[in-house]
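The chain below stands alone and is given as structure tokens, in the form predicted on its own.
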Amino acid sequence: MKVTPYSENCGAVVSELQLATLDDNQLAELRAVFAEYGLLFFRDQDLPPQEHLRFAQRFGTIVVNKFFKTSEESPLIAEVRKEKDQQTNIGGGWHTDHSYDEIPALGSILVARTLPTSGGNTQFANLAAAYDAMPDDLKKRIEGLRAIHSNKHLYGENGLYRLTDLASQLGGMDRVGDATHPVVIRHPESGRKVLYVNPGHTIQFEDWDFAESRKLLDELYMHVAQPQFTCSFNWLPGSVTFWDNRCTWHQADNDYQGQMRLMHRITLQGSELAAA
């Protein structure tokens, strides 16, 4: 196994190592590389949804996204699909997947299935990074505050998405809800701190007001949009990625209308989340 850093502060490329044919040591290895930097790239891999399942298995337990639909080989996959008729992509906005869940998620494993021709890159952002390099008068803000977390904006009856021409791919709508969660967490694995909000599903921060909320927010998020805390991974057949919802943000770029993009995404169930 070959591990090399993406860019400074965002994600690192393995290989010279097939994820569908790794044995216990190698498990092990990767658990520890995954922990140190919460977001791994994987190229030219033969990962059919079978052994996408079982690779995520052997590292955790499934956990089933309420709101998207699964894929006809398992019932434990979710698509991420645009139609080439499509204007609107999931997760085209900076956030963290289940965040809005009492217990988030520990990872999401993303396979390309369909890709265009070019563009549909994902973009990442490193929060502990962003974290450790914010300006000391402003963790002292942000210490000891709880935050908001919801999906109902966004997949609720009025939600965002539900007025788009992806409604027909989405179901879940009477399972939306909110969950409070530290706003600086303790890595469960890396021990570091970590800034845990995110624009897409952070509303405001609890008893506080919502403008006001806002307001901090908006400073926050646009620290961690810095580009030294952030990358692009362009897709190719067979790659993979596997980020850590703990630490990242993503979003996937929607600069290829008229092309169907399809992925394969499961997510991984985590633990509830520890103030620093």
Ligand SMILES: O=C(O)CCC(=O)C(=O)O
Second form
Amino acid sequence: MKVTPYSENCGAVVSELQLATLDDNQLAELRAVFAEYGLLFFRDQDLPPQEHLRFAQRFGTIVVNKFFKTSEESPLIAEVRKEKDQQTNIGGGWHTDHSYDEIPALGSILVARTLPTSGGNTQFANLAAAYDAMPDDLKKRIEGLRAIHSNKHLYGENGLYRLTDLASQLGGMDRVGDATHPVVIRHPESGRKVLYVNPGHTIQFEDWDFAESRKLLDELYMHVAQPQFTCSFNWLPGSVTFWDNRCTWHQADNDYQGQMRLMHRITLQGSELAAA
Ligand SMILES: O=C(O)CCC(=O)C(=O)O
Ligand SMILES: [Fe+2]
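Got the form predicted on its own; any chance of the form predicted in complex with this ligand too?
Entire complex below, previous chain first.
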């Protein structure tokens, strides 16, 4: 397999590899590359739903999203669907998947199924690189903090998504909940320090005033969203993206109104996150 960095700090393209047919040695190599980059892009893959499942199960343990509709092909595959006449998309703001769970997701494997003629990119950010580049005084200010992550404001009663035309696709209103995690985690595989807060799910710092929390969170978010830590991936038929939810953010562009877009997502279970 060939590994080519995608941009300065954001992702790598893995080529000369088919995810459906990789052997055990290639899988081991891929694990190491995944730990190094935290964000992998694949082109020209032949990965029908059963092969998507098989690759995910070889890599880890599947965890099912509590809110998204699942695909016809399998209850383990979540649909990231936007209909032609739908305005709101799933994941349109910076976030990382499942940070509201006590045991957050390791990663998500997203496969393009139906794409708009143009637009519909996914943007990513590298939270390990962003942490490393933080000014020392900012690192000091977040040392030892924990943050509360939730999904109630999105998927609970009157949650943001419930008030949009996405609502009919969503279930799980009674499955909302919170979790707290360290603000700086030690990545379980790479050993790197990572900033683990995200605009979609992080509510506030534990034992802090809400308004004070927002101020510092916004400062952190401004730092991460800079071009040197982010990239944008243009989907083509056969594209697959595999991101590590412990050290990346992502958001889906919503710039293809009037066209349909359908992706299949499988999410892998992670482990409890430890402070760095
Ligand atoms: O549709 C996309 O590009 C990404 C949506 C998203 O947030 C996800 O699949 O987790
Ligand atoms: Fe997402």
